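A single chain, nothing else alongside it, follows as structure tokens in the form predicted on its own.
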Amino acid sequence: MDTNQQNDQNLQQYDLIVVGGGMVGAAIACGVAPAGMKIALLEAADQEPVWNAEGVDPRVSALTEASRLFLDSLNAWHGMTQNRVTPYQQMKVWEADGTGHIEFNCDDVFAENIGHIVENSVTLTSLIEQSKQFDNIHWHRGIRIEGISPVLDSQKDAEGVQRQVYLQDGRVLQAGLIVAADGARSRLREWGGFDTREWDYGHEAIVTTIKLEQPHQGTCWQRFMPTGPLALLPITFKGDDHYCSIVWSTTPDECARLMALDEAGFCAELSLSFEHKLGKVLSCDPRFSFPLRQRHAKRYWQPGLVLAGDAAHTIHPLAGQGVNLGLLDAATLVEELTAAWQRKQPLGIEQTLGKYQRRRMPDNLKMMALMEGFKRLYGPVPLPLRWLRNTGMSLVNNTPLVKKQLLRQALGERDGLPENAQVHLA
């Protein structure tokens, strides 16, 4: 058998290849599948993830109403509610150095909830189950990718361009478009030659699940300290409201000190840092920590290749917006790809991918700038600026119109979102 014949046997043709079987990649596949295109979904992990009903996943997301609507449009939300989602009706934010505070309540905008705290494994397993309803989604698990076809000049005519993914086992997958949804350390972004702007926040985040002396009150709690923000996110575990997931962002030295404590010592430190708002922290699950880094690709596409989710951008987790931005990328890409497919227009060309970038990049950059501003504003500052900060926070809390606008943003209501993620409040 000659080389060309062997290559032809190893070549598998698809309409769309999605690299990365996480929440964003699985959502994109589920969203475009009804249009009828043949989809390859590639995931490095050998085993399908399993949600554990007997424990709480330390990785959680504060899903906005916009994200919930998108997941519901994929028929994934119902399955998520059958496992575990925790709605929250209030947000309480306060300053460690002073008296400044803001409180939000869903009643202020006549909504049932502000959002839902959901374990990432709950969202992902529901999306995977939904993907199995489609014969045209082909999962490839335990996949090691060795490279992609050479980068094309984005200025050239890309009509009918076909991109290839080269697998370690010798197979070659080919499609009109490859979606890079392979996370913050995206190899496809690197192979595609996408330039990025990135920097360290100088923070590391500690995540775990804790049990408290008092119930969480359906409230997200956040305290800004000089070393970084501490967030407690409500989790209702087996009907018990005494649990929260924490995200504690702090300096590397402080993170190392906290991680070295035994459980009792860590719970005592956490109770003190949280000012005993819900009594003592009684216990905590194993802790995990990771460095925080902001990253944003200067462009999201080139002919036949597009970035989505963390492959395109990562931000500070202090407001829990990273997953929501990724899901909005997915929702927008689903809308653009479906429209192009129905027009019989190639998926990987500027008319399709350029519009996706124009819709998503400003929104992502705006949220990234906002998070960077919060991080700098609530870092160590001189006494006069701390006074101004406290005064400003209290002023916002006493200005209903401003609070309502901020709350609408928190629910995900803003212009330019795809139809399947549009929030309409009274």
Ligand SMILES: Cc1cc2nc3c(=O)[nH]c(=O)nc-3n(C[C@H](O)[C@H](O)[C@H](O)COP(=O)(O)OP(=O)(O)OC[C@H]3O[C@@H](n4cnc5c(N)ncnc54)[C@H](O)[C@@H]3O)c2cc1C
Given for the second form:
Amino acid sequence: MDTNQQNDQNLQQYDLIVVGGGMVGAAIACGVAPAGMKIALLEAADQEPVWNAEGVDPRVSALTEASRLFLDSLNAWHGMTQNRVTPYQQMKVWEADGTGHIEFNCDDVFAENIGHIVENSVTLTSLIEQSKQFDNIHWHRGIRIEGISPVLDSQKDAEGVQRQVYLQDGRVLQAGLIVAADGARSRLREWGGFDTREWDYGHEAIVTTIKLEQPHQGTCWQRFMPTGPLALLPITFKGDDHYCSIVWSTTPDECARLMALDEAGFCAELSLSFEHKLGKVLSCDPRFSFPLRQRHAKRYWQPGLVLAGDAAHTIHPLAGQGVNLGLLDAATLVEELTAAWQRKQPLGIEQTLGKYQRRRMPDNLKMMALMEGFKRLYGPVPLPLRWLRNTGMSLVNNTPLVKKQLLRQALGERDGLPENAQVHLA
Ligand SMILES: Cc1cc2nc3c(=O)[nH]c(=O)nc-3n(C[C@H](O)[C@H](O)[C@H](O)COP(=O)(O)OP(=O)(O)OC[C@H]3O[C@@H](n4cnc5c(N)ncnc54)[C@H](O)[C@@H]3O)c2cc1C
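Since we've got the form predicted on its own here, give me the form predicted in complex with the ligand too.
Let's see the whole complex now, leading with the same chain.
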């Protein structure tokens, strides 16, 4: 057999290759599959994730109504509700260093809930289950990618573009478009040579599940401290509403100290830091910590290659927006790719991908700027600014119109959303 024959045997042709079978990659595959494209979905992990009914996954997300609608359009939401989702109706935010506080209630915008706290494994397993309904989605698990074909330098070349993914086992996968949904440390972003703005927040986040003396009241709680925000997100576990998932963002030194404490010591510190708002913290699951970095690719596409989700942007978890932005990327990409496919246009060209970038980049940048502003404002600041901050927070709390606007944003309502994620409030 000559080398060309061998190469032909190793080449597998697809219409679309999605790299990364996380929440964003799996959602994109499920979203475009009904159009009939032949899709390869590549995931590095050998094992399919499992959801454990007997314990709470330490990684949870506060999903907005826009994300819920999109997941519902993929037929994944129903499966998620069969496992575990916790709706919340209120958010209470206050600061450690003063009297500033703000409270939101879904009744203010005549909505049933503000959002849902969902374990990442619940969302992902339901999307994977859904993806199996489609014969045209081919999962490749436990794969190792060695590289991708080089960047094309002219738009003219892009018209008939075919990009390749080279696997360690010698196989070559080819398609008109590769979607990089391979997470925050995306190798595809690196191989594609995408310029990225990146900086360290100087924060690490501790996540775990805790049991409290008092019920969570269907409320997301957030206390801003000079070292960083502490969030308690309600989880109803086997009908018991005394559980919360925590995201405690703090300085690396403080994180190391908190991680080194034994369970009783950590629970005591947490009760104190949370000002005993829900009584004592009675117990906590094993803790995990993550360094927090902000990243944003300066562009999201090049001929035959597009970035989505954390591969395009990572953001501070203080407002729980990371995967919500990623799911909106997914919903928008699904809309643009499906339309291009139906018009029989190539997927990997400016007309399709440039539009996706124009629709998503301003929204992502706005959210990132907001989070950076929050992080700075609530960090250690001089006394006059602290006074202003306190007054501002309470002022917003007493200004129903501004509060409603913020609440609508929290539900994910804004202009230009894809059809399958549009929130309509009264
Ligand atoms: C502490 C913390 C708390 C958070 N809380 C929230 C919250 O409340 N709300 C919210 O919206 N967001 C939250 N986020 C952010 C959220 O978790 C991420 O935005 C989300 O997981 C991104 O999804 P993704 O699919 O883009 O990437 P990932 O979830 O990282 O998935 C990427 C997938 O690609 C695979 N992969 C990687 N490299 C390769 C490769 N070379 N080949 C094949 N496969 C590969 C990985 O195995 C993985 O399965 C939080 C983040 C942190 C750190």
